[in-house]
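What follows is a single chain, given as structure tokens, in the form predicted alone.
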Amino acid sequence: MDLVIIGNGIAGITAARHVRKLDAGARITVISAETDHFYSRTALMYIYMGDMTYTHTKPYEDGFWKKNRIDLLRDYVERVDTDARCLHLRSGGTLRFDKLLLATGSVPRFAGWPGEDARGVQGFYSMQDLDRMEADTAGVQHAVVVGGGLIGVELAEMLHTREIGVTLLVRSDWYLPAALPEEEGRMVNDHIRARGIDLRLKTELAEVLTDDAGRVRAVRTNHGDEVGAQWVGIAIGVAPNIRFLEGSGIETDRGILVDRYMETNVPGVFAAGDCAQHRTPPPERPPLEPLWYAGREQGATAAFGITDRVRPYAPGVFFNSAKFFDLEWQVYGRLQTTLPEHERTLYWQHPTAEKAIRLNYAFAADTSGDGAAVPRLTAVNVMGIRYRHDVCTHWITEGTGIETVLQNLGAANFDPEFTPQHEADFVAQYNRQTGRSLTLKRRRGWRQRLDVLAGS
């Protein structure tokens, strides 16, 4: 089997260390045009920020990729051919598939506002865009960047560290409200604040405004202010990298369309990562997930189904974990920021520090016992505390009730040894809201958590 993988991103590159495992004769080929190995994009900040180097952010020596018989190849594919089962490259030449996976990742999204195209206007997806902004930063006083996502908070945080002052635009009323309950969101307002950010809530960019030589100088607000800038970043999402699949044949919609394993309409021809979009979602998963965890179980689905064997996507409960600055945030199962009518939350702050946890919960029937409705565990959200992934997957997974979690709450808490633990001011705090009388059972621990995951 000749394999071709387009991208060496995670999904890419999972699939093809998967691949290698499950059928030692294929023949494979990662083609990029980003760089010559896999690194983790993840850490592309740390670059800038003098933290890492771009050796430190590549998860395999240079060697991994000949001793397990992965072709790498440094080019663009400017078309597929479906019905030839072949690749043209921009280099001229052509290379032929038996399967095919599309792991192209995706590129910034901009929304066409005017002086969008001046120089020092970019996104900030690949090592290109890194490249690019190192060389239009140097010597900026001032910078805006706009939109209020995770990529947002990194560019605000990463030009902080190079002493250039930032003005961050988000339209909302609070940063991250797609996926921050208002108290989450608002810490993180003022967590942002605090560092010195400009943090601008309910404003939109409206125009970029450029100098007679074409390099942006200021923007212009949705409230007219103006805003002086010598760079701009742009951060409001991603959108799927398929241009190039025009006329291959390949259906599309906002990305690639898959089967749940991640098959294309084309057959052997596979998608996975950020440009794959779920013709049926998995239960509570959007279609499109451009998330790190998710573009690595999409690639080892995907060599299962490059391969012949059925292994369909199975994502389990959703994960997702930031850094805000200095402050760490953890998300487990789907968190309704706005609740729906059979789900209820419980929310913690510490009256000082930059820490919070929230346990939403829905009522189900109980099948052990007379079918009553019994509220069990649906998300956990905490914010500058760490708690253990494998815990809180267990307790969301096996529909825990959430009495029951409360009195092992401390089990799940990861935090570093003498680090206060606050799951003890939780329960206090449901008693006192319901007139209950739980005790907290278990702590911080290796036999803590263990007992939990026994189920003991």
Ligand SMILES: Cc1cc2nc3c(=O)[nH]c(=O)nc-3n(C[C@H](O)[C@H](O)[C@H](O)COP(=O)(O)OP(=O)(O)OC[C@H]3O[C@@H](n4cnc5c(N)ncnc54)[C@H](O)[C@@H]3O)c2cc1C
The other form holds:
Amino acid sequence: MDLVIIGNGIAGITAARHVRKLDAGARITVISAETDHFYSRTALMYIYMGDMTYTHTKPYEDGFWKKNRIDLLRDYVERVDTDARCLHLRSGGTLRFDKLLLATGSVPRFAGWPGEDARGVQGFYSMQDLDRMEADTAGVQHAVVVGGGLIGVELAEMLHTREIGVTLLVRSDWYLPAALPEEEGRMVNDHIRARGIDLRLKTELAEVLTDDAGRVRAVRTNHGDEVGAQWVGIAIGVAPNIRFLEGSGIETDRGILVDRYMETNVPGVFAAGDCAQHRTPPPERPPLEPLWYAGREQGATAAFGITDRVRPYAPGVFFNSAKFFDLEWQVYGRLQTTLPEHERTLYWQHPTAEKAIRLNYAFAADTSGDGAAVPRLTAVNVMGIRYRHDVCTHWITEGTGIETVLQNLGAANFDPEFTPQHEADFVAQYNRQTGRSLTLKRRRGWRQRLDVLAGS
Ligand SMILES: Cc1cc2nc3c(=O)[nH]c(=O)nc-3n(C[C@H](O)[C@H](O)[C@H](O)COP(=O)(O)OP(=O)(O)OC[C@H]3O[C@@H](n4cnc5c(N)ncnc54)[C@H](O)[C@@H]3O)c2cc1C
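Having seen the form predicted alone, I'd like the form predicted in complex with this ligand now, please.
Complete assembly follows, chain above in first position.
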């Protein structure tokens, strides 16, 4: 089998590695226009900040690919001919395939603002974007970042480390409202402001203003304010990178449409990662999942389909983590920021430190012996505290009752040894609110963790 993979990101590379394990005879070629080797896109910011070099971001030694007989090709695929089963490359050649995996990622979204093509205005996604940012922010005094998501705050932090003043325009009332409830979102607002960032909420970009040389000199907001800036970062989201597929016969909507095996409408042609869109998403998952862990799981699923094995996409409990400057965030399960009728939330926030714990629970359809609905954990959201992945996913997968979770909550804590633990405060607050008298049975520690996982 000749397998060609377009894209050397987490989805394409995970697929290549799994196919190699599943089919020793497969000929595997990975094409990328961006870099020679796979690197961790999520670490791009650390290169700009001087904490890492490109070499540090490569998870595998350069010799790994030859050893595993995975051929790497640096080129851009301009057209896919599904009838002839071949790719047309920018370098002029063609490449035949039996099976094809499209793992082409995303491109930054722009909104069509006047002046958005000016020099000094850019999105931030690729190694080329990093190079451009490096060149265009040299000597800059003040920058504007547009967008209240994870890449927006990263850009603000990157610029901040170079002592460039930052105005951050965010459309909503608090940071990341699609993923963070109001209390946590406001904690992020305060944290960003405390770092000296000029965070402007309920504010959108209206226009980019340029100087005579066509370079950005300021932006105008939807409130009519003018903010002087010599560089503008656009971070309002990403869109699947699929334009080069026009006329290929591969069905697309917002992304490349795939079934549960990550296969497109063309037999033997698969898609995975940011560029893929589920026709029927798994429960509690959106059709598009532009996230690292989803790309990895989808790449693995595609490898099974490519090697004619039956293993549908089943991503398990949702997990994500990020940092807003120094404030760490973890979420497990599908956290509903607007609670559905059958769901409740328990929220505790430290009176002075930037720490918070939230547990959401739902009254499950099944009932206990006496006919009462059983409230079960559905999601965990922690700010400024680290929780254990296996413990949280175990509780959510098992549908553990909320009071069992509360009594064992200390076992989920994964903070360093001498950091204060706050789970007892959380349980005390629950008791005050409900009139119950639960006690915290477990504190953090590997033995407590093993006991929880063993169900003892
Ligand atoms: C700055 C930044 C920070 C992020 N932080 C997080 C985070 O904290 N947590 C998280 O879950 N996610 C994060 N993400 C998102 C995450 O990185 C992506 O979801 C993931 O990298 C997508 O992987 P992928 O394999 O689908 O595609 P990509 O990594 O985008 O790889 C696709 C590759 O295909 C190449 N390509 C595309 N078209 C062609 C073509 N026609 N010919 C040849 N090559 C082509 C591209 O150049 C690219 O190299 C972040 C993203 C960015 C940009």
